[in-house]
Each structure stands twice: as C-alpha cells, then as structure tokens.
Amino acid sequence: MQSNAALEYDYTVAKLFTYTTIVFGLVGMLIGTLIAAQMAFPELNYLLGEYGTFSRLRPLHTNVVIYGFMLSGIWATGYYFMQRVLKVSMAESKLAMFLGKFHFVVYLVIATGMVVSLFMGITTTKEYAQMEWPLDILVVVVWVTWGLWMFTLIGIRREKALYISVWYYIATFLGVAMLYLFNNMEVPTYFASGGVGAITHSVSMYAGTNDAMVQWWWGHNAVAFVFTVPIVGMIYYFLPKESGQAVYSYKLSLLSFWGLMFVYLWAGGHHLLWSTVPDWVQTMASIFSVILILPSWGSAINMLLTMKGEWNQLTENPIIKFLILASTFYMLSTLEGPIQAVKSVNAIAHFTDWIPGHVHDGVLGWVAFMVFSGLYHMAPRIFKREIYSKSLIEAQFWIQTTAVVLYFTSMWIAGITQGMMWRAVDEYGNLMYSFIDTVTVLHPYYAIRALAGVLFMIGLVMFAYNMIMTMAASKKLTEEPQFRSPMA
C-alpha cells in the first residue's frame, strides 16, 4: 500500500468548488443582509422595483446560501478528503476525473439558471425546492454524477476500511436523491395543457395535505442531509487532522451515524404541527424530533472529547476555535429544534421569528463555521502556500461569533414576544393586540438582526480576502503540513 506522502492527489475539482464557495457565499450573504435590513427598514424594498422586494430576494438568498455556498463547500471538502482517506488520487482514474469536472460544469449551469430564474420570479413556491422542472432534471444529472464519482473512487481505493466521514457523504448522496425525487414530482403545465402558459411552469403531483407532508418530509431533511449529515462528516475529518488528535470514540461515531439516519427522516412533520395533517403524524414528528437530541449530541460530544487534554490549542489556533464553536452551536441548535417541536412550545413558536433564529444559529454558527474551517485547513495543502493571515482569521472569528449571538438572541426575544402577544386575551376573551402592534414592538430586534447580518458579512469578506491572498500572494510551502495549518 502506498503512503499518503507517496501519492500526488489531484485537487483540480476541489479548487473549482472552493472558488464557487467563496463567490456564492459573498452573493448569498449579501442578499441576506439586505433582506434582514428590509425587515427593519421597509423603504429598502423599493430600491430595485419588483426585483428588490423581500418576497423576490428571500428565495434567492436561501437557495444561493444552501445550494451555492454550502453545497460548494461540501463538495470542495469532499473532493479533497475523499482521496486522502481512500488513499487514491483522482489522477489515477480518467473516469473519476471526467465525472468530477462534468459535475462542476453542470452544477455551474444549474446555479446560474437558479439565480436567474428566481430573480425573475420563476418559482414552484415550495420551500427549498423553488427551482422549476428544467432545472430539477439537471439537479438529478449533477447529483447522480457526484454519486458515480464517489463510488468510482471507493471502488479503486487502497484503504479497505471506509472512514466515518465517507459514510456521512454516502448518506448525503442517498438521502437527498430519494427525498428530492419524491418531492419534486411535478407536471409541466405547458405540455399537459396543449401549449397553454409558460413552458417553465409546473404543478405538483400532490395536492393539499399530501403536498404539505411530502414537502416538509423534503424540507426538513434538506436541513438533515445538507446542513447536518455532510457537515458532521466534515468535522470528523478536519478536527482530528487540524488538531493532531485521534477521534475520541469511533464506536460513538457509528452509533450517532445510525441514530441520525433512522431518526431524522421522521422529524419533518414538526413543521406542520397544529395544521390539517393527521394528529398521529404530528405526534410522531414531535417524538422523533426529541429523540434526535441523542445522535446529534453524540457527534458533538465526541468532537469536544477529541480535544481532551489539548484545549490549549484553542488559544493558539483560530481554525480550532471555528471547529469547536461549530460543535457548540450544533449542540445548541439540535437542542433548540426539538424543544420547538414539542406541541405546547410550538403553539407559541410557530410562525414567529424564533424559527429563523433557530435556523440561523445552525446555518451561520454550525454550517458556515465548518465550511470556513474546512477551507482554511485545505488551503495550504491544495495551493501549497501558508494561510495569508492568522490575525485575519482571529478577527473574522470574533466578529462572526458576535454576529451569530446577536442574530439568534434578538430573534429568540422577538419570536417569543410575538407568540405571547398573538395569544394574549383580555378578561372577555378578546385579543389584546392587533397584528401591527406586534410589528411595531419588534422593530429594535429587527434592527439588531440587520446589524448582525452586516457583521457576519464583514467577516465573510475577510474570509474571502484571506483565501484569495493565500492563493495568490502568501509564502510558498516546500512540504505539506501534517497537522496544524501554517499561517502568517
């Protein structure tokens, strides 16, 4: 068996997805910052006519961040560490190289089509599944291509044991494939009606309550298999590699994996509590959501215990800071979500700003921090240069941590305030507050959220600058670092 040192890994595709991670991160987060500001200052809705309104930009923000920034980061890291843990280079297989490059090209076509179509208002209106049927077909092509690449590499591997990170990436491929296909079954109306209407328009094959159940089976599991499963796979690789510490418990990693696979799939119905879906569906979703704490915390605690005896690295290495705080935010988010899924709590939380508060402590504090730390770890190894500035990473960490804390705390307060005001009644049973009363009282919290968005965006610009300068101008490395990433 060849050693890692003897293998020349090919990072061509990893680099391409690194570039798109940076670009889509900047675009998606900039739009998010604008629409957060629109909530506090509604006059900002009129900057670009219909194309600048909250309702037009919000789907663009969520899709660019999820399927642009996050997926690019997941794929960039996957094309990097898969070769290393399987001990095989993409350059050894013409098929693997072709599939990787084809994957990137088709993905870029989809991403461009998604941005243009959503900006033009062409949408299915289904959350996290807004792309219309022509793009959905391309999504299937790009997803199958990625799966073929992954299994091609697994098939020619030298390392017989599959490291836990590979398990998580395989689960991402299989989970999203199944969920996406079922939720996006749709009828193109132009062809079904004999040429009437827009060629891009479609209607779901499901209706009413069935459509809602299938949609949130997908919607929540898009969170599971894009926000969670591959990101857990990333931290199982990058924390041990950056810290030089072995994973605390491999058995716990497997137990958490199978727990996550079995439980997460059944939790989507908690988005439909107090609705017209059958009561048993709501109850099952609540129960499985609470059980979900166990495998989620299993992974997070496993990561924290990996640093046992090496906590001094937190003061010395800002990448470790990102990794550890990402695990901490993961614990927070996966405790908060199950709490919100309890029916009595959900009666207050549903439709309030507490929900986006929960989503964003996960997206910003868990997923984004993991993408940053993964790319920072990769940069010296794929560009053969030390990271341009350690002080910039430190500053980015503290600015973005402040941003995340401001964001979720302001939305917690705003959401619980909303929920309580909506339910408040006087001694005669009449509602005490009108809807506009709740809007007025929430203004300061919306302003804080907008400030949080600005701070997070500043940190993202620092990340992009640091990565670009690392690629172009930092000190060249003569040999690859084994563990801690070298930085100026």
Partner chain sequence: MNALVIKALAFAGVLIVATLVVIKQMNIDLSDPVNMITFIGAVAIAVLAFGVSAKYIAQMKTDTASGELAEENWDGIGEYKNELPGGWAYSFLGTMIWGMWYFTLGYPVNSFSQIGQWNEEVKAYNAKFEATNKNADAATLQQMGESIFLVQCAPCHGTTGDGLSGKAHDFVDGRISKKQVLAVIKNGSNQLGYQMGAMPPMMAQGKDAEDIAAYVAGGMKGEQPAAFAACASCHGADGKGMNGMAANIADYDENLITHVIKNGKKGAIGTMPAFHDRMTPVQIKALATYIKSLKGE
Contents of the next structure:
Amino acid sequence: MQSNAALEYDYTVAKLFTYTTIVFGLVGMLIGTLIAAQMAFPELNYLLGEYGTFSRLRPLHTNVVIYGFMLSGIWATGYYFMQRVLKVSMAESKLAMFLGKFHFVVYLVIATGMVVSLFMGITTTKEYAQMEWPLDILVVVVWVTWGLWMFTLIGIRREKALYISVWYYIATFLGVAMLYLFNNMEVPTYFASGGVGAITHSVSMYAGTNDAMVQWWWGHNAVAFVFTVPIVGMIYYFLPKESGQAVYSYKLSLLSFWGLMFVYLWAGGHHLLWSTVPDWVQTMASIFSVILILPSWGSAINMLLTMKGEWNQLTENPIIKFLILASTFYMLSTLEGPIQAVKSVNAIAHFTDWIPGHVHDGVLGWVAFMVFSGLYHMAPRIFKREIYSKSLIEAQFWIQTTAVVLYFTSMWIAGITQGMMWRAVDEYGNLMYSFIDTVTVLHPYYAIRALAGVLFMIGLVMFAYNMIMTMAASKKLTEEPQFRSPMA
Amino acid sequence: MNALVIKALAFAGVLIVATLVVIKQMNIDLSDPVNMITFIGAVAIAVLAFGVSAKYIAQMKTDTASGELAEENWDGIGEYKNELPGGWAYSFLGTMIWGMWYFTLGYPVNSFSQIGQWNEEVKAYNAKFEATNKNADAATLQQMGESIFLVQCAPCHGTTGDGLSGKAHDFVDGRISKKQVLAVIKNGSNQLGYQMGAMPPMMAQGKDAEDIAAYVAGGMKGEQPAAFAACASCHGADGKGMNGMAANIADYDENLITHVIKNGKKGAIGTMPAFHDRMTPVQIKALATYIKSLKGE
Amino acid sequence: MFHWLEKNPFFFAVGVFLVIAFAGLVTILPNFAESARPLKGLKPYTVLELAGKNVYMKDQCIACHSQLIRPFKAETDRYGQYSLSGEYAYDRPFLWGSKRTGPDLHRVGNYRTTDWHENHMWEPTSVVPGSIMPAYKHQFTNIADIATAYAEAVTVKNVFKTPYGNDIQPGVKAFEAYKPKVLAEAKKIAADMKNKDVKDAVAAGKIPEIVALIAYLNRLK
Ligand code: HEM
Ligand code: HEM
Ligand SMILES: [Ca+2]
Ligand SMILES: [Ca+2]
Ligand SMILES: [Cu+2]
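Alt. form predicted in complex with the partner chain, vs. the form predicted alone above:
So here's everything in the complex, that chain up top.
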C-alpha cells in the first residue's frame, strides 16, 4: 500500500475545460431551444438571414453540445479524477502538463473552426461527423494528444490497479480513435482536380449503402463512446465519491464493462433498419441491441445499489439527486433504444420525433445531469471554495427534471402519433393523411418541447451562475472535503 | 408494493393512456400488427424503466449496504465484493441465449427478406382492393377520390382544388381558363397522348382566338363563335372530344384525367408531373369522379 | 485474468481494442463490393446536379428530409418504388437522413416540378398552408459554386472511376471549357421559372443556387 501523504493535484487543465463546458453548454442549448421553437413557430427561422434557418442551426446545435459541452465536460472531469484515482499529480510530469495544455489549445481551435464552418455551411453532412477535412486532421491531433496524456499519467501512476472510471476512459479513447478515422476518410476535391473550386471541400471515400454502413458504425458508436462510455466512467467516480459509499459490486462492474464493450459495436445497424443494407445485418443489429439492455443497466443498477440505505443523502444533497436521476434516465434511454431497435417498432419510430425524444432522455437526463454533478462536485475542490448556493442547485434540479419529462413525453406522443399516421389507411386502403396533416397535428407537442427547452435553459443559466459565483465570491475552504461537497 | 414504485407505475400509466388517447383521436388502427407491437413496446419501456428504477431507489430507504470490501481503494473509493444481482444476471444470460437461438434457429441468416415481405403485402392488398372496388358506386368513388386527391394532388392544386391562386390548374372555377385556351391555340399541344395525336399550333388567330377562348373558358355557353368550327373538327361541336379522340374541353371526364395523370402536362400555368403507374385504374376513376364534383356551376 | 489486465494497462487497452474492433469488419466487409455496384443504367450526377447536391448539403435539407423509401406499402404509396442499393452508387456522401420532419425526397423528381419548387422554396406556405419548412429566399440570389461541383466530378471520376465523359478533366482550363455545358443545362431550368432575378442572372451567365438545387431535386427519381 502507498503512503497516504496528501498529494497536491494540478487542476489547471481541468479548470480550462470547466470554463468551456459552461460556455459551450450555454451556446449549444440556446441554439437547441431556438430550433425547438422554430419547429413550433416557423417565423423564428428568419432571425439571422440564411444563417438562422432551422437546417443551418440544427447541426450547430448537435456539434456544439456534443463536441463543445459534452466533450469539455468529459475532459474537465477526466483531467480531474484521473490524477486522483491514479494517485499522481500532473505537476509531477512536465510532459503531462504540456500535453494537457496543448490538448486544450488545439481543442479550442477546432471548436472555433467547427462553429464558424458550420455557420457558413461548410460541412460533410454525415451526422456527428460534419467537420470538413482540415478540422478532421486537427481532431486526430487532439485525440492522439489526449491519449498520450492519459497513458503518460497511467505510466507514472502510484495506484497499481486501474479504477473502473479509467477503464471507461481508455475505451473512449480507443473506440473513438478507430471509428473516427474510418468514417472520415475523404478526398479533398481541390487537390484531386488540379486546383479547381473550394479548398475545404471533400468527397467521402465510400458511396451509398457502404457510406451509410460506415457512418452508422461510427454514429452509433459515437453514441456509445462519447455519450455513454465516458459518462459511465464519470458516474463510477462521482457517485461513490460524493456519497462516500463503496461501489456495490466489483463483479457487476466487470461484467457490465466487458459486456458493453463486446455488445455495443454490433448494434450500429439499428440506424439502418429497413434500408438497403442486407437483411442479416439488420437482424443482427436488432438482436444485439436487445442484449445491450443488460450491460447498460448493470452499471446503473450498480450505482443505485451503491446508495442502498442512503435515502437521507438523496433527500439532503442535490448533487446526489442529479446523480441518481442520471442513472434512471440512463436506464430509460437504454431500454427505449433497444425497443426502438426491434424491427417492427422501428418501422414506426424511425424518422419520427420519438428518436429525438429518445436522444434527449439520454443527453439531457443522463449526460447533462452527469456533467452538472461532476462539475458541482469538483468546484469546491478545484476552486477551493464552497459551492455558492445549495438552494440554487435544488431549484435547478427540479426545473430541469420537469424540462426533461416534458421533452421526452411530448416527443414520445408526437413520434408515435406521426409514425402511425404515416401508415394509416382509410377504409379503401388509400393513405389516410397527407404529409402536411402529420405535421400540423404535432404543433402542440412542438410547443411543449420548446417550453421544455426554455425551462432547461433557465436551469442551465442557474448552473452557470452558481459556478461563476463559486469561483469568484464564495466562502474559501481551508481543507479539501473528503466526500460530500460543502455548499451554502 | 412500495409507494415509490406505485407512483412510478402511475406515471407510466398516465403516459400510456395519453398516448392511447391521442392516437385514437387520429383513427389509428391498433389491430395492425406493426402498430400493436409498437404500442406494446412503448408500454414495456414505460413500465419497466420507471418500475425497475423506482424499485432500486426505494431500496435506499429500506435496505442497508454491506459486504466484504476489496483491499484496493482509489481516492477514498472502496469496492464491495458482492455477488451479481440475480435478476440482472439471469436476464443477461436469458437475452444471450435468446439471441443465439434467434440468429441460428429462429430466423437464421437469409430466412427473411424485407422485399419479399413487401411483395406479399402489396399483392394481397391489390387483389383485395380491385375485387371490392371494381364496381364501386359514384358516392364511394367520390369519397375515395377525395382522399387520394388530398394526399397526392393537393400540394399543387390546393386542398380545395382551386389551384392555389394560379399556381396549378383550377378545378373549381369552371373547366379551363381563357389564358390556358389561348396558349393552346397559339402553341398547339402534343403531350397528353390522345388518339388524335397532336393538336397543331395557330388553329386560330387574333380576334377569332380571343372569341374562341372566351367561349370555351365560359363553359361553352351562349352563342358559339363561328371560328369554333376549326376546333369542332376534332373536339366536336359540343367540345366533348368526340368520345376520346381529342381532349374534352367542355367538361372534366375520366378520359382527360387518365391522360393527364399518365403523361403529365406542361402548359400556360406550369408543369404537372406524370404519375405513370403510381395510380391504379380504380384510383384514377375515383379521382375523375371527385374532380368532376369540384366544378362549381 | 481481468484483475491482471487492470494492472497492466497496455494489455488492457489491447483487450478492449480487440473486443471492439472486429464487430465492424464482420458487418461491413462481407457485402462491401456488392453494395458499391451501381444499378444498371444509372447515370452519374451532372455538374449542375452536383452543385445542387452541394446546396442541399450547405443548407442541410437533410436536417428534415430523408432520401430512403422503405419497403412498406404505406411508404411506396406515398413516395413511389422502395429504394435500391444500386441507386446510391454515386452518392458521396449518402444522404438518407435520419429524421422526416418533412417528407422523403428520394423520388421527388417524379411528382414535383421546377415551377412548384420555385414557389415552394421561395415561400413554402404559399403552396402548402401550415408548412413549417423555412423559406430559402437567399438561394435565389446566392450564386452556386459550379467550380467546386466540377472539381468533385473530376475527383470521383479519377479516384473512384465514376463514369464521366472525357470532357471532365483536371485543371482550371478544362473547367472553363466545360462551363458552357453547365450553363446550357441551367438555362433549361430557368426557362420554366418566373423569378426575375434568377432569369437575369442566368442570362448573364451566372447560376443561382436555386437553379442548381432544382436540377438536383428533379433528378431524384
Ligand atoms: C442500449 C442502448 C441503446 C440502444 C440499443 C439504442 C438504440 C437506438 C435506436 C434504435 C435509435 C434510432 C435509430 C433510428 O431509427 O433512427 C437510436 C438513436 C439514437 N440514440 Fe440510442 N440507443 C441506446 C442508448 C442511447 C443512449 C444512452 C444515448 C445517449 C446518451 C443514445 C443516443 C442516441 C442518439 C443521439 C440517437 C440519434 C441518432 C440519429 O441521429 O439518428 N442512445 N438509438
Ligand atoms: C435546452 C436543451 C435542448 C433542447 C431544447 C434541444 C432541442 C433539440 C432539437 C429541437 C433538436 C432537433 C430535433 C429534430 O430535428 O426533430 C435536437 C437534436 C439533437 N440534440 Fe438537442 N436539445 C437540447 C439539448 C441537447 C444536449 C444537451 C445535447 C447533447 C449533449 C443534445 C443533443 C442533440 C442531438 C444528438 C440531436 C440530434 C438527434 C437526432 O438526430 O436524432 N441536445 N435537440
Ligand atoms: Ca469529416
Ligand atoms: Ca439524426
Ligand atoms: Cu445506435
């Protein structure tokens, strides 16, 4: 066993990513709220000329929340807890410090380039892989840098065995590296045509059905290795740490991890059900999606069981509330997804609002809640100040929970209704509804979803305010809290 | 049962009932297998996700954590060596066995073809449809026509068939507008595939053309201009097209609609695409019946 | 064994990589060659159509529109023949989409026409009351990037053997020589349109985005 002398960890990079998490969160979700409102009130499409249409903004929303907010959150927490569970400080290695800072700087360059280029309409269009080739190259640089940093730290660790959270972060690194490379193979047209046209433009290496297969092998696993795997890593650190409880079962952690790794990659075909990919690929994807319920639920159940007997913590500590609700929304989205992957259900669900509904169970109820709890937990430790306001976290929790419930229930009803209306036939067997009938009927649900966006946004502003006040004006701490985060 | 679980299930129940109410309002047929499976899927999601998570959360109130701690400890986080929860382990095993069965025995590779399924679905449907509706009466055809019109034609002709202020042919305001007739007189027409073939350009000019156009657009009422004789040779004195030799310019009839749907039409207003073989004969008849009914007198 | 892996990060990483890597190969490789084969008689996109496709991508119509007709009767009744793999052989990237806020467009060329698109893209509610699709008036004045579309044709011809004619050659000169063909195609479309700015631009040898976009939409059959 190692000595227990307190280590002074270095949180410079964790802080930098904390700031970008907040900024990109605000920007990305503001755009999300705007596009939600545009679907209910189309006049809102004309606020910014050609740059303000729903279609230009939608990819901005997804990219800014995923690669701005979510990734920043993953890295802010990673640069924080990795040092702690490996028991080494970044300050101990010049290389690690350099890699961390370099990582952040290149990341900022990419993020800025991404926002500007998407606004201008420069895009390769494949979902969650919209960035054009010059940015792709920088992405590779950033990813490799991050991996080098992680393995540098692992190389000099004092804690021999890797903690569960580290497993998940290693998997994130490897999974995204492999998938991103394959899916972004593209040929820049300027160079291949002897200098004609725009320098930024490229064409995909794959065409048609093959392009779709590669894209959703990536797309689905972007969900796996960005929206899920590192977030599971986060909860395995923050829930036991904030509550002071030991993780319920090592065996359950182990089986869930390897189960998830094995099963996830086979399920990508569920984005292509009833398309022109071979029937057997579709069947296989459906089967693996259903099997995927269990390794997903395993982690969530492990976390819920960790809190056995700790009801009072749940009622008294709003960070615990976020963590517990995140687990349950994780359970919801990882049951909803597999059921939507059943071929008959997908015949209705695909292309409808039920999918964005499912998406936001995950990204709001699970990912965003985890990011909030992680940063709240970190704040007193990295800024050495008490959290500015407990009642503000409480209020944020209830407002945002209401928002998520409104979001997913409205899109659930909207999607199922629309999917069934597209299929409906009249007594003669002719289509019962014109397409526009199936659009206008959704107006109330779109309006409810827009309201949900506004509520979520209000909660987010409370979060940002609370964080900023914690950094700037809250009571100083003399000693680092062991478990429960101090808050006023 | 625990109060929290009951609340969670009540929430699931409300969501399910709300879904049911909404889709019933839209006349959705839940006996359709795909709709049915989807609905059952939705029930399963709501009940299981909320029920099971509530069960575990409720344990926080009643149960206490215990077990043997592993020797490792990371940043103060310990780990119990507890066994797997039984329900979880058996479900995992169960789904794996089910998956293997499904892929090897249940629906082995290539035993299902989505295109084959489509072929069967369409064949069965078409046989049934043609049989039941071959001799449909006018009222039935008109109703059927309306529903087809609203889905397929309304984006151009408008839901009322008025042509959206001149963007497409107006079925409500008589048979054909003066502007359209004048254009056909000037340019001729050779696209609808009538027996007579092409209509030559410049069949009439100047005031003659004006008079003819006014007369045709006015519904061929009142005194027939003498110049109309040039037209009558093909369209008949009554303008009805001589039993389908040329287009009926006095009235809508099945013949005209059939020709337009088959060939599309490019005219003075704009271009209408051909619908080729996307309509069955019964559907075209239904559309014709409906379009005839639109013409205000 | 697992505990050993947890203490040996290198082997741990290798283990994870192996577990996740092969699933992709098993799904993608077996049908790769077959899925790349074009349908008999399929023609590559013309340069104008490619420019239109790039407008479709720039303005991200894919945010609301799919291009994939699934083999259900309800779907083939609404949009026409279900989609076939071979029809997409020249689609780089594929544009199937994942959300139908608006209708599928894979065969929209069969049942909509130039003049309808002109009205609709200018003001969707003028033809479909209640439409929530944004108006794309800027496409009537923005000039399409024909050079990049041409570069794309050259690229897919040379790199992926897409069957273009010999008049598609690398270099700015070859592009200048080719341009009149694109303009001729654009003129045909503009002839069916009413917007004065568009007609003037085309007459002056420029091609507004909307013309290219409509060429592309008409091609979707
Ligand atoms: C067991 C786990 C899961 C399975 C089997 C699953 C399954 C599915 C299915 C079937 C779709 C719809 C495909 C379609 O018809 O278009 C989908 C979409 C999606 N899911 Fe999941 N899901 C799971 C978990 C999650 C989680 C936890 C998240 C987020 C945190 C998530 C995020 C998404 C996203 C972003 C999409 C949209 C993809 C697109 O743009 O089309 N999923 N998922
Ligand atoms: C204020 C909160 C948010 C609102 C109001 C919102 C709203 C929306 C809307 C309206 C769409 C488009 C849906 C459609 O096309 O039908 C969307 C898509 C999406 N959003 Fe959000 N969003 C929010 C937060 C987030 C966050 C925090 C994330 C991720 C961390 C996220 C990830 C996504 C993704 C991945 C999609 C694409 C889904 C798909 O293609 O199926 N959103 N969002
Ligand atoms: Ca890219
Ligand atoms: Ca999508
Ligand atoms: Cu997926």
